[in-house]
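In C-alpha cells, the next block holds one chain alone, the form predicted alone.
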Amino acid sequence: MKIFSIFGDPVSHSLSPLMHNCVFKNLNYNACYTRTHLIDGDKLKDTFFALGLSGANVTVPHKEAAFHACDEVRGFAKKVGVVNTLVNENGKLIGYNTDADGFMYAISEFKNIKTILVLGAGGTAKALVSRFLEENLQVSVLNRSLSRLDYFKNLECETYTWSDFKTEQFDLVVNTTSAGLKDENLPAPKKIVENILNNTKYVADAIYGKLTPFLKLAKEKNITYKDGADMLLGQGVLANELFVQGELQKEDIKREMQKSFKL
C-alpha cells in the first residue's frame, strides 16, 4: 500500500485526507492518506522518507521550505520557487505545484477581471501572483511588512505596506494570509480591509471549511464571495493525478474528489 500524507502547521483542520483517500477507496486504488503536523520545516525531508511516504502535500507555513528540500522542482513551481505537491520518484523528492491552476479554476466564474489585490506575501501569494501575472492581469499585493515585497517588485507588481497602502479600485481581493485560520483575526487592520472591500467587486479566500473574519465583512457589504474550497479541488485533483501517474484518470478522480466535499 502506497502512503501519502499532508505536511502542515497547523494541519488538524486538512481536508486533503478524506479527499484523497475517496479518490482511493472508490477507485479502489492501493493507498492511504494521512495528516502529519510539521513544526519545523527543515525537517520535512528527513519526516518524508522517515515514514517511507509515496507522496506529499505541503500547505502552510511550509511551501517555500519544501522548495528547497527537493532534490528536483519541475514545472510552474520551479518559477515560483514554491512547493505544495511532493512526489517520491525512486528515492528522490520531486516537487510541483498544483495550487495556482486549482486557483484558476476556481475563480472562473468571476468574469472580467482584470484588476487583482493579493493581501499576504507568502508561498500561496507568490505562486498566485506569478500565475495571474500569466494571464496579463493587473496585480497589486498588499502585506504587513516591506521585507517580503521583493519578489513582487522584482515582478513589476504594485507593491504596499500597511503603512504606505493608497485604496484603489479592483476587481478582485484575495486574501492568502493565514489571518481567520485558527483565530478571528483580519488580513490588515479593519480601517484598510473596509476600505479594500468597498472598492472590488469579488472576493476570495485561501481559506476553506470557515467563514473568515474578512468573508463575513465581504458578506456584510453583499460582495460575492469564495472560500478556498473550489481552489482545494482544484489542486487536488491536479495532485491526485501527480500521486496516481497515470494509473486513473482525471475525470474520475475529479468526480469522486467532489464527493468527498458532500461527506
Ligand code: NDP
Contents of the next structure:
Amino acid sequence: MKIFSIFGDPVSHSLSPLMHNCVFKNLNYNACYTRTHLIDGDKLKDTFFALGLSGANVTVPHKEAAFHACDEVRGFAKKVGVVNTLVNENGKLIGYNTDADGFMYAISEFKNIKTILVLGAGGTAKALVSRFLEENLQVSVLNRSLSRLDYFKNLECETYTWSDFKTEQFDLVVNTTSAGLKDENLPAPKKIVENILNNTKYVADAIYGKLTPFLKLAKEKNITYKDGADMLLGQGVLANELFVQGELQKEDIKREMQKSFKL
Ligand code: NDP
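Could you drop in the structure for the form predicted together with the named molecule? We only have the form predicted alone so far.
Entire complex below, previous chain first.
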C-alpha cells in the first residue's frame, strides 16, 4: 500500500487526508493518506523518507522549506520557489506547486478581474501573485512586515506595509495571511481592512473551513466572497493526479474529492 501525508504546523485542521482518502477508497486505489505535525521544516526530507512516503502535501509554514528540500523542482514551483506537493520518484524528492492553479480555478466565477490586492507575502502569496502576473493582472501586495516584500518589488508590484498603505479601488482582495486560521485576528488593523473592503468588488480568503474575521466583515458589507474551499479542491485534484501518475482519471478524482466536502 502506498502512503501519503500532509506536513504542517498546525496540521490538525487540514482536510487533505479526508479528501485524498475519499478518492483512494472510492476508486479502489491501494493507498492511504495521513497527517504529520512537523515543527522544524529542516527535517522535512528526512521525515518524508523515514515514513516511507510515496508523496506528500506541504502546508503552512513549510512550503519554502519544501522547495529547498527537493532533489528536483518542476513547473511553476521552480518559478516561485514554493512547493506544496512532493512525489517520491525512485528515491528522489520531486517538488511541484498546485496551489496557484487551484486558486485560478476557485476564482473563475468572479468576472472582469483586472486589479488585485494580495494581503500577505508568504509562500501562498508568492505563488498566487506570480500566477496573476502571468495572466497580465495588476497586483498590489500589503504585508505586516517589510522584509518579505522585496520579492514582490522585484516583480514590479506595488507593495505596502500597514504604515504606508494607500487606499485604492481593487476588483478583488485576497487574504493569504494566516491571520484568522487559529486565532480571531484580521489580516491588518481594522481601519485598514474597512478601507480595503469599502473599495473592492470581490473578496477571497485562502483559509477554509471557517468564516474568518476578514470574511465576516466582508459578509457584513454585502461583498461577494469565497473562502479557500474551492482552492483546496483545485490544488487537491492536481496533487492527486501527480500522486497516482495517470492511474486514475481527473474527472473521477474531482468527483470523489468533491464528495469529501459533504462528509
Ligand atoms: P506563510 O507562513 O508562508 O505566510 C504567512 C503570511 O501571513 C505572512 O505574510 C505573514 O506576515 C502573514 N501573517 C501571519 N500572521 C499574521 C497576522 N496576525 N496579521 C497579519 N499578517 C499575518 O503561510 P502560507 O503562505 O503557506 O499560508 C497562508 C495561509 O493560506 C494559511 O492560512 C494557509 O492555511 C492558507 N492556504 C490555503 C490553501 C487552500 O487550499 N485553501 C492553500 C495554501 C494556503 P509576516 O511576513 O509579517 O510574518
